[in-house]
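Take a look at this single chain, the form predicted alone, given in structure tokens.
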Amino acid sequence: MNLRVDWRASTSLVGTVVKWLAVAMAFPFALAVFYGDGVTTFAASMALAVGVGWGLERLDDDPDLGAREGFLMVALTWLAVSIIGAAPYVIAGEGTVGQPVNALFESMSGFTTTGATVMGNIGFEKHSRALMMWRQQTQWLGGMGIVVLAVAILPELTVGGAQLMDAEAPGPGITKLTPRIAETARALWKLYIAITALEVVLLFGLHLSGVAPNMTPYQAVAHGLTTMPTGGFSPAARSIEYFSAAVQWLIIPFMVAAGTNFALFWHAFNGEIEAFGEDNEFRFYVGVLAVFSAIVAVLLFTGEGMAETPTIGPLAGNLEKSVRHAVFQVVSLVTTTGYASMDFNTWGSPAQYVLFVILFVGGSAGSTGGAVKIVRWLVILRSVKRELFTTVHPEAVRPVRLGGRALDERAVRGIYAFTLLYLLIFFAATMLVYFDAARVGLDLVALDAMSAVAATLGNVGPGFGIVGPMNSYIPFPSTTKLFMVFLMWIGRLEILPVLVLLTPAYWRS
């Protein structure tokens, strides 16, 4: 059977991206040289990336990408970089992430900016600073998009770049900001780098001012690299709880920025600051954050939100603490960052149910956030409102509008289809995780299983119970972990580019 897909062209370009992954490893390699720990690990990993990438490149000397090849290349790229990205963990062989399945889980979690971890002892006692920095750096590389980065810097991908970026963000995705797609990709990455650098400087500034004693230069860089991609990997075992209240307040606006459509920042930097106020999605996004934060803050302040005594002291009756932890956790989970300012496993059922619901919200279109994405919920709400109106006024013709523009009905149906598919996969995956865990004697309650699936499929990170913010995914059997690797992969690509590859019509001549 002749295939309609030129898989050699796709795989060759995947090899190009994998080869350049060695350059990304130069930073942790430099740290390994500086600290004198892990030099061999990163030298071997860089050689592996170059060797594998060069070998794949040889499959096609002049690759030509069409739409089908674009889907294949994007899907394989995320899989390939996660596999090669696991090499430093395996070669170092330190702790639980030294096992191949765990290494792949940690790597996929990093590149997809999920933040779910199987690292048993988070910190420098068990792992080198270079390996920990690689863990943070994978999130930063994955945040704005591996393929977007490749389009920005690799001339081989200039032609076909628009198809690749559409395939990487198949839903309400990246707005074309400039006439050339490569220029748009570069503009997005410049914004991403600038905001990351600003956060690093401000975090270290807090340290110098004396209000953040634990925020050392290493910690400032590490958290800058994991906030803007909405990643959530922290080199501190207690996540952001380890740091002062000033650090927690400072990180909140950067998480909000990470969940915002980056096109708005581009307009703002070009003097169009009013773009934020005029954008329907941004107003809805801020409203969602405010409403959920207020509900959780009231629960914590009144004491209704606590099931156990937290390790950081009581919240009930303390307005600043209640508001800070409520806002931090709501923003962290809505934007799918996954940081924790405290162990919300100690919160009561009402507050936990609120947090569970917002695992499905997600960031804005064109942001680094995952899950369903807030623009889809906005369109669904407006279409429901439209249906209620036309039920009362059957003669009326009322399109769903967004930003003053009437949406095509096919786009509205596409949003319904994606959301339904997302929820179907969530329910089916929950059943699989629950029964596979039971197979090995791991006793899960329903909320644990559901939150673990929601957190991996939505690229959020922490869930509840055994996958709470201060726990890890270590207890799951290897089969479940591999399945969660699959969930993180399809969740980052918003499902469709991966499912398309599984349809016979995609491959047939």
The other form holds:
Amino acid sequence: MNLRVDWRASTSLVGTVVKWLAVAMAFPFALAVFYGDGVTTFAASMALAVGVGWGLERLDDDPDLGAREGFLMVALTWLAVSIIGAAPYVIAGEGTVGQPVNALFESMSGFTTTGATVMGNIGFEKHSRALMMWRQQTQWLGGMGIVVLAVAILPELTVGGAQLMDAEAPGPGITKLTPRIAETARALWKLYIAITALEVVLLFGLHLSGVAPNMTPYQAVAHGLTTMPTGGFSPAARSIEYFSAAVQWLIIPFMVAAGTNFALFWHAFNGEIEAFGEDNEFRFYVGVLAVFSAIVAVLLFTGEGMAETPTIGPLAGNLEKSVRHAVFQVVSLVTTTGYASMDFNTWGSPAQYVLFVILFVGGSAGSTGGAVKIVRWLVILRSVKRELFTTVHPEAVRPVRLGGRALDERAVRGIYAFTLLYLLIFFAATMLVYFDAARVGLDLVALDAMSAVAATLGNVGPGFGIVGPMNSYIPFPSTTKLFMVFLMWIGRLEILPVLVLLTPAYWRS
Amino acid sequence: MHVIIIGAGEVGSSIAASLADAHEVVVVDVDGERVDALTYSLDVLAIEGDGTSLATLREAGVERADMIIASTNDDETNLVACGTAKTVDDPFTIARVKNVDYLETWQHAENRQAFGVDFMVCTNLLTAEDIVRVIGLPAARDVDPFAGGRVQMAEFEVGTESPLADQTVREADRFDSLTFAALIRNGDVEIPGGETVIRADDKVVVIGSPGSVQAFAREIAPGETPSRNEDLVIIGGSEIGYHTARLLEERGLHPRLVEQDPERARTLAEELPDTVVMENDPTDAEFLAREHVDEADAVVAALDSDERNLLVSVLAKQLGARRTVAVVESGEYVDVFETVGVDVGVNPREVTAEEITRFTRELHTENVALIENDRAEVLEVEVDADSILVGRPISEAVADLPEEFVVGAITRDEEFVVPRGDTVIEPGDHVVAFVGRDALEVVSERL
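Return the form predicted together with its partner chain of this protein as a structure block, the form predicted alone having already been given.
The next block holds the full complex; its first chain is the one shown before.
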């Protein structure tokens, strides 16, 4: 068979990225030295990353990337990084996450910013602080995008970088903020670092001012690293419930920011603050957050179907608590962060179903959020409105508009296709997960299975029932976990860049 | 004045005819027959030759010319002719163009000096503006655009039925970017205060953004001014059709536009967010009936051929449309159109010639509209740092000026600024002001 894709070039560049992963591991390594726990784990992992990366790099001395090689490189990068990123868990060998399949699940969940966990005992009793920090850090690296980072720092990616970022970036198309793609990538990362740093400082500030007793410097850094990528791995077993109300309120705006198109922040930093108000998607996004938060807040306040929650006491009739938990949870799930301010498994079914629906909403294009993305829903709504109009006026010519700009019909079709494909995969995957669970005798409730798939495919993290925010994905059989690794992988890359690799047409002619 | 007109077509001939009495006019055209015809019909010197050639211009006496009017049918020829004339001497140059892009480039350029053109007239845009004036504000007695169309002055008569009658100005002033410049009562100009009561039979002069003037017109004469989406139908997506739709959109209306060519229809639909663009044969009576063209307040026929425009207008009229306006390219057909029942025939060449003639007569004032036979004027002035208005709140500046002076609107960097008491005018702003006759002399000195 004559392959038309230069897989050596792609793999070689994947090797370069993997090699650099060793540098990323320097931070947990330093922590390991500081706390005197896990030094060998990270030394070995770094050696492995350099070794594997160097080996892959040898495949092609002068890699030349075309469009097809770009897809392959992006898809393989995420797979390779997740595999190497699993090494520290396996080498440390502690707890459930020490087993290879679980380690891969945890690593993929981290890099794709899903936040679904198979870690049995979350906390420092079983796992070193360094290993926990690595878990948080994988999310931060994956949030703005490994490939965007690679484009920002690797000179060999300046040509074709736009294509690579397009294959990786959440949402349809990328916005070039500057004429040079590497500069755009750097601008995005700088913003990302700046907002992360701001959150860390503010969180620790709360601690110093006494309203956040548990928010130690370690915790502040850990939550900074997992909010901005809409990740959701918290080093606290009970997620954000462990922290005070002040912390919960502070995290909400940062989650909202994480689900916002970063291009808007870039414009804002360049003095065009009105970019937010003028952006259709942002307005729709804020509207969606507000409406769903209001619905859930009312449901919580009236105590509809609510079970007693021993850890935080009843919400019904308590306005501040109802509003806080409603807003927090809605924002957390819409932006696909996946933090929990309380166990929403205890909420009544109406509120739970609202949360289930919003697992499909997703963040803005160009944000770190996952799932279908706000902008696609907006385009779908507008084109449905257009259909209704043209049914009455068959001769009318109506472009679908976004921000005053008329969308190309091909772009609209692409959005239909993506969303339909997303839902198809969701239904097919739910069946598979259900059957695989039944095979090993695991009794799943329909909502549990559906939410588990929606939460992994959409990179959200927690679902309902056995995969609820205070539970984990441990009970699933290994086959299901590997399947979910696949779901998280295609979910992060928006399906098509990975699926295209599975078509014969991609490899031939 | 020694005036050279390049192009002896309808526009050129018409301008020549209106200037011939008072000025020394030379007309240049490449077509010998036209030159001959003109020689016998008008008292002007007609020369055969290419207006873009220096030799021809010299022959026409460009060295001593005060004004060059380039009015051929070809945009580029007109621009080059003006540019060529400027290389010899500094006559005042006027160019007629069809393409709005050239107009925008010219307006954008520093001191409006692009292409060596001192004044530019865009046929397509002028025609569209004319159409919009005819159909957009039927209740208005007079409408004049200022500041490149960003500001409008309109004079309305308050009918006894009008909801505005017996309201105070404060009550009537519900529009963000609209100023009540004056009331004209029994022929006297009155500057209204907040408590002034508007009476039936008063005339109101308002200055504001086209959108707010439109909204005001709807308020003052609800029955006459189009407001519903179904009210206005433009047939034909020609440049004139496009600009008509665009100007109507600017006035807050939602017209419908019919265009037969799918690609052009798509382009128009993308450019015109508030217009419903429909792709169909506009002479299809069944389609027109289904789209309720019979209920339209006004149907504009802006297709590329006069015959089809006539057909469409008659068809629309027969279906029951209230008013029809048709673009008529050949001037001699205008009467025919109006005879068979088309309400208004608009000839782009006539509109252009009128504008150029009007301009040559008023050359030295920036832009003026006369109110009520000279009782007052609306002026547009670009203020410099020396002006009494600059650098302090309007309320302070106005105190130093005669009473019959009202700042109606300001445009800054081509953006509309609502003038209020605390607005500070900056150098370079365009101020559109209402000035009573008695105050005129003092005001023009100090601005």
